[in-house]
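We begin with a single chain expressed as structure tokens, specifically the form predicted on its own.
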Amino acid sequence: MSKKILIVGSLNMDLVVQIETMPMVGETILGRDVQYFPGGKGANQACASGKLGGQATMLGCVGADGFGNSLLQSLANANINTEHIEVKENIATGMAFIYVDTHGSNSIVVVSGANSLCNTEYLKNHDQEFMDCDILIIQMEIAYDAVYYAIERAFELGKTVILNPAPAPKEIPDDILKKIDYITPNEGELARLSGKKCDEIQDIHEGARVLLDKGVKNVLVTIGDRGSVLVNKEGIRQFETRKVIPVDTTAAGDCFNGAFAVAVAEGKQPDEAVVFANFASSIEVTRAGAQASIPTRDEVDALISQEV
């Protein structure tokens, strides 16, 4: 039986604006279209976990408004247990303003809203969910003290901890890094955390070793269309991904993280889990939106059977 996954993090409504090119500072441009998609790194990773077959529960907060209702419904449709997500009065649901150009690249501005109330006190009130899970997935779109509390509590309980350090802080305390089983930065996030330039593959290896030396067990770096790199004490392995034409890369990393957690929950070895996650995210980037673009388990399994 698959192990239980707990996702702690943000829930946002994404307002996606389609543009030709990214505006310069002080420049006014015309957008081609605007769409509303359920998002937030936490909710996206939860949605991926559910759509890809995981047994998952989410902790987080939304406002008592239409956006909050839509986010809860999207997660419920993905078979996520949402009963412990709290609906807060007198504060708006978090929002993300996402600009996507014709190449599929994006720039994002996040307004936290109710996500600011996913704090340490709230997490302590939901300790049973930590005790019941086997794997914790967490990101950094909520308060850092809440992130660090969740990691410490999961570690105390002997759970597998997956941290997606996005948006990346300047640093993560060493005593927290020692409690992480998998940290999953992209190149930019790894550069910020390690203090190393991470443009080339060799640079990425060196940056990952900085985190390993501080106690992280596995560093799993996503490198866009070049795939991903897994670095641990056993060595360094690079995994290529499918070559596709991207439409919207907004939630590619979130899909990857959710898929990776599902594979780990099913008992797959890390290498197998990375391959599964790469296939899932290669489908996701060919569609618009965040949660709406995440593939189902049947889609990923069918693709793997064709190409492996």
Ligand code: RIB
Contents of the next structure:
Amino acid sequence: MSKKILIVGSLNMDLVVQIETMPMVGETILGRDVQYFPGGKGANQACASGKLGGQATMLGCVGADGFGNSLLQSLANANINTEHIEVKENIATGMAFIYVDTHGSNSIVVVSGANSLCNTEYLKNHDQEFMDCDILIIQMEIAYDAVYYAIERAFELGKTVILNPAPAPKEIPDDILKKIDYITPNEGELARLSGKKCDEIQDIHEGARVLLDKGVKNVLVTIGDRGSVLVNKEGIRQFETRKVIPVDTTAAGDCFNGAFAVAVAEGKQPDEAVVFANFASSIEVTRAGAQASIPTRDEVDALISQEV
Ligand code: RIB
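Form predicted on its own already given; the form predicted in complex with this ligand follows:
All chains and molecules follow, beginning with the one already shown.
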């Protein structure tokens, strides 16, 4: 029986513009296409958890508008319990403005809107969902004090805590770091949090050590097409990822995090959970959009049985 996952975080409607190359400051360029996709780091991680077979509930806020409805529908289609996501009047649903270039790389600007109401007060009103879950997964696209409250509450209740520190703040208080079972930065986020440059693998090991020394139990760094690195007191393990031609890397990290949470919920050991998450995100990057590109459990299982 799979453990219960609680996802706390943002829901955004993504407005995605396909371009040749990123514009320079002061430059005007022509886009090739524009599309709307359900997104938001929290909602993407929830969607991945649901599509990959997890038993998951999401906490977050949307506006009382068409985008909010579409986002709730997208999560319901992925089998997520959305009944505690609040629909707020007089504030717009969060939006993300995303440029995707011909290499699948992106630049993102988020306007938080209703995500700003996913605050400590709202989380306190949903304490039952904290009590009912086994695993909390949270990112940093909502107010930091709400993120830290959620981590402290989940820790106090003895839950497994996964923090995806995206977008990364300059620092996370030491007393919060001690309460985290898995922190999952990419190399840029690790550089910001550790204060070390994290380009080469050796630098990444050193950056991860900074967080381990502050009390995080496992540091799991995603490094794009170079795979991922897991650092904990047992040592350092590096994982390759499948070589694919990316179409759009938006939400690759979210898919990885959601998949990792599902595998942990199923009782997989961390190494096995990383392999599962790598397979899921290697499919995700070959498709356009955030939630639209997240694979189903059948697709990931089929790929694993072909390639492992
Ligand atoms: O991680 C990708 C997500 O970041 C997008 O879906 C966008 O909404 C922003 O939150």
